[in-house]
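Below, in structure tokens: the form predicted alone, a single chain.
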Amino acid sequence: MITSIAHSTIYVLDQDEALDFYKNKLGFEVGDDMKVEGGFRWLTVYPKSKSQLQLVLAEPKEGPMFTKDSAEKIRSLIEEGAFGAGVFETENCQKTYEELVAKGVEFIQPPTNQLYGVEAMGIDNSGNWFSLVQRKK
């Protein structure tokens, strides 16, 4: 029986730049940062609240998972903003939005009332969108 989800992958254009964004803009902690077989870099981040789910910041590269052609197609889709990085929860969407804007994070939607709470939509430095949500209580 599967009991939890440990990691989810976000494809990024450059792992060093993505690490800087997720750590210094969004305030995430670094989980693992190590080189593994074949030059692959295992890089994970997670919110300071210590979520059990870590995000893997992965560059699509030719190797066991992708052909050269498929890696290039994925990079192109990232640049087009076709992928999402996930939904990040906050206790106060307006306050977190203002803090992130002050740090230079780009948003495509300011905090907006939704059926499930307040949501803002941002973009990471690779072009992946993410949702910032304050759940309704």
Contents of the next structure:
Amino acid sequence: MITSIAHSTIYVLDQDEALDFYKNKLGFEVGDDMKVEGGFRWLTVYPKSKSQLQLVLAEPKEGPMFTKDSAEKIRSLIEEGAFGAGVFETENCQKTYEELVAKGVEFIQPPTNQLYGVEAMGIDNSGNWFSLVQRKK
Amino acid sequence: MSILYLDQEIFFMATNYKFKRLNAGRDYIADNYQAPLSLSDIAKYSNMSPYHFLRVFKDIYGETPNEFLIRLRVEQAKKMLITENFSVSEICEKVGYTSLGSFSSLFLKQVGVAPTLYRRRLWALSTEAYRFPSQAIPACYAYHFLGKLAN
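What does the same protein look like in the form predicted in complex with its partner chain, given that the last one was the form predicted alone?
So here's everything in the complex, that chain up top.
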């Protein structure tokens, strides 16, 4: 039986800039940040709450996983907004939305009532969209 | 030679002998800390009863034989966590513990962080690249980004 999700990847254009965004704008904590032999930087972030899930901020680079061509394709798809970082939960969508807007986070949809709660939709500084959801209790 | 001087000489010889015996026990711990050690085993090397050995050891060195043993093991584990490509359970065994749980909680108590976190923190601070990805990052990431399988 699988009990929880430990890591999930978000592809970003630049790890330094993504770290600045997730840490200083969204207020995430840094889990790991270490250089690994082979030129890979292992960088993870997670929300300040007791989240089990750490988000791995990775750059699509030529290597075992991507060819040069596919890494470039991924980069342009990120910029286009073809990928999502997932759903981030909040106790108060309106309040968090306002805090994030004040910090300069770009939103493509303000807090809106949905069947499951209140949801706003923003994009990170790479172009990945994310939902900010206050679940209906 | 005055009587007083002779007394002192005898006193020093006796003390010196006591130190030598005590040191033999301490050296035995230092040489064998990777093995399971019991207090009575160690005390034998000092020709003392376990209780007497414990008391004298604590008096002289300021820590009990067991505290000394733990200190050696934890220091060695810290070194290995940073420089060696061993898993935490392998390191646990190499420094003389049979239970990973008790080693981890002991390490946590002594160092303030769990062994894995200690390793990660130290490596995160290091300017050198992490040489053993399988010790720090999930194998799927090592495989996909570095082309390395876990060893």
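In this text, the rigid core denotes the largest set of C-alpha atoms whose superposition between the two forms falls within 1.5 Å. This structure is a prediction, so every number in the text was calculated from the model and none was measured. Residues that one form lacks are left out of the comparison. Positions refer to the first chain, counted from 1.
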| query | finding |
| --- | --- |
| Shared-residue segments moving between the two forms, Cα shift 2 Å or more over 3+ consecutive positions, core-fitted | 1 to 3 |
